[in-house]
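Only one chain is shown below, in structure tokens, and it's the form predicted on its own.
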Amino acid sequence: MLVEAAARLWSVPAGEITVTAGVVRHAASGMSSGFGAIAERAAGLEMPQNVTLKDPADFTLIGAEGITRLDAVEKARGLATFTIDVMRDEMQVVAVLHPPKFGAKVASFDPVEALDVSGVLAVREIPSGIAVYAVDTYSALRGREALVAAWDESAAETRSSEEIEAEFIAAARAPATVSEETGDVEAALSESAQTFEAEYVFPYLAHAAMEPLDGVVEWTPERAEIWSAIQIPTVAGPVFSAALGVAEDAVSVHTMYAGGSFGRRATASGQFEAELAAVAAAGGPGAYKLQWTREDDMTQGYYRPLTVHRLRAGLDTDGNITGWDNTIVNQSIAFGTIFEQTVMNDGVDRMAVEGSVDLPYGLPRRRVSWAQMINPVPVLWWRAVGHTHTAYATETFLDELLAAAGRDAVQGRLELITPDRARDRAVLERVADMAAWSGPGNGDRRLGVALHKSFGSYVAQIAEVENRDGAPHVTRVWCAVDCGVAVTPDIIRAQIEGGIGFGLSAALYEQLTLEPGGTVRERNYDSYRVLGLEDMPQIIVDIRPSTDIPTGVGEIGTPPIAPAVANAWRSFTGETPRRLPMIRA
């Protein structure tokens, strides 16, 4: 279509036009164009119905090694511009005092002491709290510290994490909404020679990105410009249009680099964008930067949902799995949002159960159920979403069943994989070869394996773990991945490595805790521990050759690492960690 548009524009035969390195060119006349200049013209043409795709043998960029990110150098050198770097003329910096408990609201406030702080320009109430406007960040934060406020906590969450967990655990022991069911599971369990049961507790998790939430808006009654690292930019336009009274087509969004996000900058409601818009609307036309602190990011939500899994299974006298039952309890990320209609089916949030259904294993009598819990704590997708807890629960529980049946963790999985899941089989066999698997071992270092499909991609990992003073330390990770056609192998490896580090951090250290009364305990990296360089293992990634469609790579490294580590650790201790993180403060 680009070629046809250029041919019509230049009045030359389409067959004489070439496309190389992003340039449309007619050699005879010397005319050329980038894609952007003719994109609108091409979009108006009729879509061709039969197109011959390029032979993969002729690819010059897809699958090529040595191609790296164009922005890598400027980011490494500190030259890239992030939202926190954006400055506008006469810009006011704003810090918001939020309620200390989820679901609370402003009851009253006294701005006098805040206004006495040098550099503070104004104090205004907005729907999410009390905004302090100042000439710079330092003044805004000092003004916020000086604010005197009272809160209406009548609808607030005042329970501790421990109390919420108890409610979730009770729900996991009761009937729930069935998501997937095959055969009579209760009969299978009652007829089993051995039965097994396990409960897993996964804490709330913060996204803990390096750059706290921030955004800049500059507006007049006729137009508005926004600078922010928004993961769903299409949400921003309507939010600012409605808040500022500016026509939607007069709102421009500059999507900035994110200093980390992992899902936090992708709220369905445009939560941060709504606060930024409210700040701008309350202040009137002008330029404003809304700057959250690390403590704001940690204590104000949105979190990976606290989740409880209850699993039950049975073995017959030959060690075959006779029944499998998995009940999952957590809050829905989609409930009450624009995604509810597409994500929630028959009363089940598919993001809550993803990775626990459609397992690659032949389990003839199985059931997966979900119980929805509702409370004021805001929850959101977190890198790999539901797969982060479902992979752990299913792969560690399966590993225990195989061990109880006297079967090897790799060979036992291979025997269970159904014929239609050849790609699962291939990555598992490959990672076993990479690690020279012959069992978990019995020396100073032990191996654990996990297999999981997410975002259309197939991943198997083996973790090498040593016991350091009674705690797991991961030294090496082997990973085989099938993500379809590998477009840019270097980026795939980088994403897998980063995803493994991200998942390992959560497995070993991370938890977000509500104190009795409902306030958040962890406020910064000194109390919310994350993986350090000294904990990062050597990672060996193998990308399987494939002609299938390209699938996700940004999140797929995260789910298998925690169960792989836990399975290795069980060979030291005899027990699987049922509550994460494995290393607790």
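Residue numbers count along the first chain shown, from 1. Just so it is clear, the structure is predicted and the values come from calculations on it, not from any experiment. Whichever C-alpha set is largest while still superposing within 1.5 Å between the two forms counts as the rigid core. What changes on going to the form predicted in complex with its partner chain:
- When one rigid part swings against the other between these two forms, the hinge lies at 53 among 533, 469, 53, 78.
- Once the larger rigid part is held fixed by C-alpha superposition between these two forms, the smaller part shows a rotation of 27 degrees.
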Given for the second form:
Amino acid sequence: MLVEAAARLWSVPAGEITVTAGVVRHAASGMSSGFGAIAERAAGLEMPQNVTLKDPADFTLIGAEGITRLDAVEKARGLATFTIDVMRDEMQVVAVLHPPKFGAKVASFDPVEALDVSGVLAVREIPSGIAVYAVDTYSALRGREALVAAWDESAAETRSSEEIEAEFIAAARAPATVSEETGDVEAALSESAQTFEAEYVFPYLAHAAMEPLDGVVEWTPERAEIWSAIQIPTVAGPVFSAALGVAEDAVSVHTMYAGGSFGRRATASGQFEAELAAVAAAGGPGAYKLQWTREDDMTQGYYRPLTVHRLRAGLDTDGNITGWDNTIVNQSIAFGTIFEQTVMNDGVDRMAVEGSVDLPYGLPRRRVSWAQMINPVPVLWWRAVGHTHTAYATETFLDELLAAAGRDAVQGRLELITPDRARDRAVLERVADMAAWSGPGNGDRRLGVALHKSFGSYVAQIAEVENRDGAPHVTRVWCAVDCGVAVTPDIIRAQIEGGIGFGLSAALYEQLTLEPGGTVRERNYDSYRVLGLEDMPQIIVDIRPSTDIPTGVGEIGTPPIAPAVANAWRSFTGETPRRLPMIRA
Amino acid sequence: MATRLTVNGTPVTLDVNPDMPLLWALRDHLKLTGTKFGCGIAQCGACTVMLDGVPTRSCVTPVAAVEDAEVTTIEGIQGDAAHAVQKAWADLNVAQCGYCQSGQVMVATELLQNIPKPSDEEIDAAMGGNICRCATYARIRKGVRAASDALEA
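Output the structure of the form predicted in complex with its partner chain; the preceding block shows the form predicted on its own.
Below is the entire complex, every chain and molecule, led by the chain shown above.
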């Protein structure tokens, strides 16, 4: 329509007009225009009935290599502005002392010693704790250290994660709400020549993004400005409006670069936003930066849910899978939030079972069930959400069944993939080619494979693993991806590499533990170990050519890596790690 | 109590509590915000600055310890190695969220200043203490090698 508008404006044939880099041009007459100048004219034209999209062969930007990120230079020079970098005139910096257990509240506190700290301006109770207002960050932190507080733990979770886990395991052994079921699974299992059973335990996980949660508010009774890397600003706006008594349309949220998030900066509850709003409201009109420390970030919840899977399956005398039963137990991420209505179907949180249902494999008698646990530990999506545990349980258990049946891990999967799942098949075949797969091998380096669809994309990975002093060390990962049309291939590769590193971090090291009594054990990177550079494998990514619609990229590298590593590791030890992380302090 | 030091080549006087970590003095008082807070206990490396030419965790370095010292932050690094690293970082799309990259660039620059052709082991040893939660490690390694090649050319 822009072309048509230009053609009419310049009285030239539309077919002679070209559009390049945002400029509409008629070469013969030398006429040219930006989009904006002719937009109004174009808007007045009749909408065309049939639009022919550009031939993929003519794409100049989609799929192009050598394009760098717009933020690449400023981030290499330390010039990108994150929330923590926002400074306002007369801005107070605020640290909040939070209750030591989930569900605990302030009982009483004595601000005298905190107020004695030089630079501390005020101490105020807010719903989530006790806020210390100061002239700078250091004073706020010192003031917080000096606070004396007592807590009401009557509604607190005081169990250890070990106790919580025991409750979850018991639930996994009982009937649960069915999410997907075909055929009679119990009959299938009882008719089997061989049956298999396994219980898996996945810990709570912290997102542990590099920039601890933070936010800045500057407000008057007439208007409020907020600077924070808020992933759901539509949740945040009303929170600030209500807390500050400022009209919603007078609240502006500046969505800042996130110093990592992996889901953490997107709580349906608006946890951090509510605290930031409370800090600003209690302080009165002015400017405030609420700065969480690493310890706040790690101990204040919104974890990947602690999860138990119980799997059962059978083989017939020919090694065919007769039945497949997977019971998943965890807290719901959606329950009690604005997402509950869209995510909870027939009593099942789709985010809890995703990746264990809709498998590419033909398992005619199968059942997937879910049992919901409720406790005060806040849970949240964590890069790849349910797939972080479902891919592991499914792909390691399947690998063991294939091995028990004497089948190759790749060939066995290919035989199970149903005809309608050609894209799953293609990435698996491709990754087997890339790694020159001929089984796990028996040398110093062993291979393991996993296949997993998530966020609409298809990913197969083969991990090459060494036994280094009795622990897995991953040396190489091959990854075949089908994410539809690859718009920015290098950014996709970067996301896959990072996603694999993120998943490997959890597979090897990460766990967030509640001590007996309910306090969080891991409070900083010294105890919450994350992947370091020395553990990063070489990663070879192949993006399949595709004309399908573009699908997810940011999360899809994460799910298959843990099972691929575990399947390789089983070749050394004979056993699948049933509990993550594989390496514990 | 005033502390005198040089920051990015400019003499400055910090009139702050001498126990204050250099990190917060740089950020809150000198408004040099390129140096980042990640952990506060010298575990992540996001706060790395050069202290008399040595990569140092500013989050655990009190202002009292930098009297008369020369501090260089990400805003102040110069020279061939720094430029090569920063160019490689941008060309290779190393950064994702980018929050840790100031620290990564500082350490990579110092590595190449001392060892212009580092081996893979030397790269891992030098860069191994800096956490990147986006796990951009593969490109950090590539970036150091590319910068090294550019310095040689």
